[in-house]
Amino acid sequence: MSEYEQKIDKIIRDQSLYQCLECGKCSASCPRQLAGKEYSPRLLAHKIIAEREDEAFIENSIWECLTCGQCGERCPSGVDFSHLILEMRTLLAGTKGLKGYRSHDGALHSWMRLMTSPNLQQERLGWIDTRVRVAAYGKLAFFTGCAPYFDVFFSGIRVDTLSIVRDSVRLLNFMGIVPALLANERCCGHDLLWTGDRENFETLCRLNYHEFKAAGVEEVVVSCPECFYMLSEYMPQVVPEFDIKVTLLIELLEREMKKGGMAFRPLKRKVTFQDPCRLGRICGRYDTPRSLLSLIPEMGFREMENSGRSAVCCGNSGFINCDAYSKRIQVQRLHEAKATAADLLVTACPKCMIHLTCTMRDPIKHGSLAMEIRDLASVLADQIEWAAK
């Protein structure tokens, strides 16, 4: 047996694929298949185990997955299909140079690889103004992620992901925290990892750790669920000496709210919530966003037909799958949001905001899907009673 075959066998064992019952619940719940794509997690699992000679099918199907975790949620045998996909992509990228289809001609992945340069000097803090108080170093840092770059790249759809960063820092300021913002922080590497580029992902981890330590950082607060997932789960795997606490902003807020002394102004709007896959199914944070929204007086909260563990993803992950099927997923999701009669769609992930905003701007739909979309941090920052502090 070749080394390549041995690696596949290890992936199968590590992700419990031999426990697959071929019941088809994964395929029946897969957003790609439900959108009309000829894609089946069950069939892919069968091919990897029993028909490995069908390399063309396997190598193509590996890149079709959204890694949204819905199949793992439904699997009665506990097969971790998303991580099977992750490991297979890493193997195929490392041994065969396969990288799959990447949205926007791979431009976003290119800038992430550019950030692996040790001597890179960035201009990522130009958005800082008098509305926020920040430091250059300190024990607690806020991780800004790729928001400064997203706003430039996606300026054509008028998405404002930098507002998430600014409002997150405002919330920290409200709690009496002046976070350090690092001028040469790098991307968390999520999209490189999930497209199989483990080498460059690990380089970003080490460079970020070096930046944290050089600035005296002992705790990093993040608002983006992808950044939280990478920094809390994967960076310690890459950097054995990792000794930095990673905190999700909404959980920090929830803890502070329970202490009392915070209040919110009424918001007379009807709101629904889009569960980000990395926040919900991957990291298990379903209740916290809803708990925080429930603190806002006079706000009418309405769940979509598919919410929480059944929530449908925004149709893309890692900027890989951006095609007609992804658009169908996004259109259907926006139809669900509109069906609640909500006039404000709240999410907690910059990429959900980007992908759903893009679909709202579709000229073919003539504005029929349009509704205001905001990040949870921005809603909370606007409604919090600043005079109370």
The other form holds:
Amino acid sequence: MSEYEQKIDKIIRDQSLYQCLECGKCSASCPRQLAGKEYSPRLLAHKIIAEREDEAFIENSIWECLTCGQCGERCPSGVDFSHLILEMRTLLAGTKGLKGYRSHDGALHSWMRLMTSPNLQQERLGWIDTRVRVAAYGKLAFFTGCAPYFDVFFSGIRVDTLSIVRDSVRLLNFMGIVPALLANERCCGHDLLWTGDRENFETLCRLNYHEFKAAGVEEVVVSCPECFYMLSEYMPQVVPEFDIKVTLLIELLEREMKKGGMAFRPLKRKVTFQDPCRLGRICGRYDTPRSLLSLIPEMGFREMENSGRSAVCCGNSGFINCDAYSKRIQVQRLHEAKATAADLLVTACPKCMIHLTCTMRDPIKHGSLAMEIRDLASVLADQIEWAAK
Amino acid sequence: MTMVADTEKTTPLRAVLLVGSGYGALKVAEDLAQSGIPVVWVTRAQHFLKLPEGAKSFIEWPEDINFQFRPLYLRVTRHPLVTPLTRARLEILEREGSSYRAVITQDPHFIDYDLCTGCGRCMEVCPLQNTASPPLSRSPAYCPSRALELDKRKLGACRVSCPLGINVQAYMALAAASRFDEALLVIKEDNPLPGICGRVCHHPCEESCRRRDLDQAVAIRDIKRFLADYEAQRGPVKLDIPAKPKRGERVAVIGSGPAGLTAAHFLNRAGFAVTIFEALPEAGGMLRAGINTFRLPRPVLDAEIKAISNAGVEIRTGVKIDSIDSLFAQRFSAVLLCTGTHRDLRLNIPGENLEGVVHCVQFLSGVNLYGTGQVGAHTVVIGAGNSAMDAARTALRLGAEEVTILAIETEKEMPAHPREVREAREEGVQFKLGAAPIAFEGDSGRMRRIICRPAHWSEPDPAGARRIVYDSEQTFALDTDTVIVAIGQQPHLEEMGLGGSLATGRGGRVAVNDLLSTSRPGVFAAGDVVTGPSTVIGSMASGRRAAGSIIEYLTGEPSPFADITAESRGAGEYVEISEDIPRQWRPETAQRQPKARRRDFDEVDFGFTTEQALAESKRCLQCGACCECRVCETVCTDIGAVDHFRRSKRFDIVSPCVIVADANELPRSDALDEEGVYRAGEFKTTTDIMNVLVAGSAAAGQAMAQAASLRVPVNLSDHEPAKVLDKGSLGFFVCACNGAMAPAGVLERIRKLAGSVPGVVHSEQIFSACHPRGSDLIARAVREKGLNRVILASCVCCPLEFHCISCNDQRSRARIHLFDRLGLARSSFEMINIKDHIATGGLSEDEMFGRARDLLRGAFVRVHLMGPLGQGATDIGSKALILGGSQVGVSCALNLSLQGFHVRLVHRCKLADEPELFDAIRQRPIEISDNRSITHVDEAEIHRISGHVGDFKVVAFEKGKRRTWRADVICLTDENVLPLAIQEDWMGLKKLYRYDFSFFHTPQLGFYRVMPRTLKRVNAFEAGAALAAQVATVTAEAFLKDHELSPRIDPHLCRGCGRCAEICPFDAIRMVALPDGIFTAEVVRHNCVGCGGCVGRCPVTAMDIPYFSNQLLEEIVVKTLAGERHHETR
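Any chance you could show the form predicted together with its partner chain after that form predicted on its own?
And the full complex, kicking off with our chain again.
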């Protein structure tokens, strides 16, 4: 058995694929297949197990997956399909090269790879103004993420992901925290990891760790669920000496709220919530956003038809395979949101915001799908106040 | 040299005649040709654009106009329906029935515009390139071609006056450029005896030299002598004109004088076995017997005779032929008699037999051949010709104390060359002129005195003969002991036993016809034996002519030696003598001192030094511009573009109508007022170029109405899109550009490199890719080797059918040959323009190779990513919908109906959102013509226009009823309907318009509109005709060719967001609804111009253009960076 075969066997074992019953629940729940794409997780599982010689099929399918985790959620055998895809991509990228059409001609992956340069000088803090108080170093840092770059790149669809960062810092400031923002923080590497570029991902992890240490950081607060997942789960794997506490902003807020003294101003809006898959299905945080939103007085909250564990992906992941099928997923998702009669769509991940905004801005739809979309942090930051009864 | 007979056929061409150059004419030609009507375009100008009136140089024109016209120029001049005739004159224009008959004469094009690759090697070798007015030049900036032009005027007077027609101008030019070997070759082509002629020729060339108008004739003979001496010192220059293959026939030449030697030389070169029979002990005839060694040293004479015999001519000396029959018996097929005039004329006066009286030839040949000859102390030479001078000077050298020339002539009348007279006088010869000897008196048989009587020559009688007229009865005596009678010679046929066998004329000369044939078949005669005593060069010319006649006699082919006149070649008068040329007198050759030279028989003249020869040859005015040295032909043998012998051509045209862009080019000015003659505007500096173009279209439109029957049907199958073959065999061709691309070694390295790439099954160097034979070579290899994909490294940048502003004629031509003529698949070709990168000058061979390698690397990436370019064709019918019954609309409708269109003319149009019709439109009377191909609609409300050319759909309400009209083309001819079209300033479209000069076009093909400003340029009737012309250009082709740059859409990738449709200013993207409320984009290629804006806009790379795709760019970047990395690590 070749080394390659052995690796596949290991992946199958690690992700419990041998337990696949070929029941087909994965395919029946896969949003991509439901959107009409010729892609079947069940068939892929079969091929990997039993027909490994059909390399072309396996290779194509591996790059099709959204890694949203819906199939894993439904799998009666507990196959972790998303991570199976992750491992397979890493393996294939290493042996057959990076594949899969990358949206925006791979520009975003390129800038992520650019950040692996050790002597890189970035301009990522230019957005800071008097609305926020930040430090250059300190024990607690806030992880900005890629928002400063996203807004430049996606200026065409007028998306404002920087508002998430700004509002997150405002929340911290409100709680009396002046976080350190690192000028040469790197991308968390999520998209590189999930598109098979393990080497560059690890480099980013190490560089980020050095930045943290250089700034004397002991705790990092993260707003983006992808960054949170990478920093909390993967960085310790890559950096053995990792000794930094990683905190999800909304969990920090939830803890602080419980101490009392803080409250939310009323918000007369009808709201629904888009569960980011990295926050929900992967990190299991379904309740925190909802309990925080429930603290806002006068706000009407209605779940979409598919929510929580069944929530549908925003259509893309890792900036690959954006196509007509992603579009169908997004259109349907926005129809679900509209069906709640909500006038504000809240999400908790900049990627969800970008992808759903993109679809709302289609010239062809003349804005018929448009609705206000805001990040949870922004909604909370705008409403938070000191309780004084 | 052969002359090509003018064999232009005379079946008249049927086409619309367009007269004159300029921007307006360019537009006329485009409209007519694009609409399928053949055009013959004639202009006296060198090119089809000329400077507008008032502009002194092209630089005064805005650069963008110059460049914008390049694609149009190429489209038109290379259009299969356009016959472009530059440098041509319309000689006759006559009305014949309902059409015009025209006759055009086109000046010879010495460089074929259709073949010239613009390699420029001719310029490199032209001896006149670095002079003030080089004859070769590149096409001017406004002509998008690299082709060369040759300024070649009529032949030089020097050449024409030379009996041998030696190309003096050429050897002056070459000598001035220090190219002595080549100069000598030019002489030798016509003259096998340059050293002899360089000394003793009487140089009629110098008498005709135009430099005499300025100062003095160029010292042509001295330069010739210099060149001959140069050869004598440096060893023989080989004549590189290959001799003809040997033939069986033998030719006998009797006599080895200049005529015999020359005839033998040319006969030998023509392949005949030639034998010269010479009665005297040594060859040379009068050159040896009659000309003194101090004028013509024997080594010079010997060497040139030797060269002729070395080339294969057998010379048998001391053989006297006494019967022609014996020669024929020896199986000679022809005999040439060149026996000259060796019998001295006698005075026939008393005492001519006294001892001490000798005759000139007898005297000189004695001295020159046998070392005999004695003179007394007092010698008198009778006669005033060159022979008399020779005799006198010889007498001095033999020891005479006093030599006197006695002659009837006055100083001015003396036939001897003034220089001879001067030299004789310098040496001490005395002259007793104006007297004739009447008797010699002697003592005991020995000469003592000459009795003379003053006399002069009479005026010539009607037969040309002159008599002696004595001036007085008085006589006087000259004491002398030796008399040399030098009054002329005549042939001496009897001596050879030929007397009576051939018819003779005056003075015993052999009678010949025009072909120098004697009364006996097969026997020819040339030289002095025919003409009486003449000149060396004249005899040589006669000998060559006889050789020609013999060739004609023996082979039946016409004589290769035709006489020339100034008009034999070239076009136009001599170059004007510039006022900037300084006057400068000619130098004299150095001579030995008279005192010294009369002591011996050594040569008198020294000849020019190199410096003198160079300076003197530079004095040549190069009257004919091109000197016709034909060195340029030697570097153009593969291409064959240069041909100095092209003749003018005649064209006969029958044309239903004539369009005049320049009235000055008409043969008669009254033609302008005739029916069927239309004016296209002329471009003056003060006018807007658009005015000219609109006027051009108007003229074209009017002509179309008359010329519709000439329209050539287009066969759709001719234009089926080429399919890309499977991946596999890859071929590589590199164009050598006739040697101008790079040194041969570099090209071979490039070829080898490409040939070593896996998948390449064929690699080849092509002498020229834009040459028809070069493209034939490529096509042959493609077909024989089954090449699926081809990389062509040349100057061509792309395989597309499209011309951009960087394109030129050569690039365009290569594609026309490969794809249109030879039918190769455009999409299987990858073109890389290496020429602009490696033939820049100043690069080392390694640098050239390096650059080519980098370009090749890209090509090899690209060649694997090529996809089909063609996207199909659409039928376009002839249904035109005209919205607006203005004068323009009516004129257009009528014109189109005359052209055979089906027209629907809606007189009053209201837009759906227009509250009410303008009064001007509502009250306008409706002009209804009873033309059945026009359907009139009085009034309608127009709601929506959709579709594209060939399939427009118009939703309208007529009298309350909903109508859907289909149309192939739509014209908006009222101001109120203009909003129906896409606005011209939308998304920066204005700039795009300028490139097409499309005044009626909207951004959509097949959708036209007339802006109010157009009516400031032309009247409404003309505007209607111009509009009709535009309609015809798009519809008459009967189909729309696919656009090679229209993007393709991947339906799986397309998110249907509509951003592409949003950005497209041409309405070329249609969004098609899919289930679940999503869409997908579709390209309406009829409307697409291939700008690529949508491709850039697409967020998910779902769109790509077939040529230069995203994938390609990405791969090129990746591979280039990989290469960089490779370089760094090395």
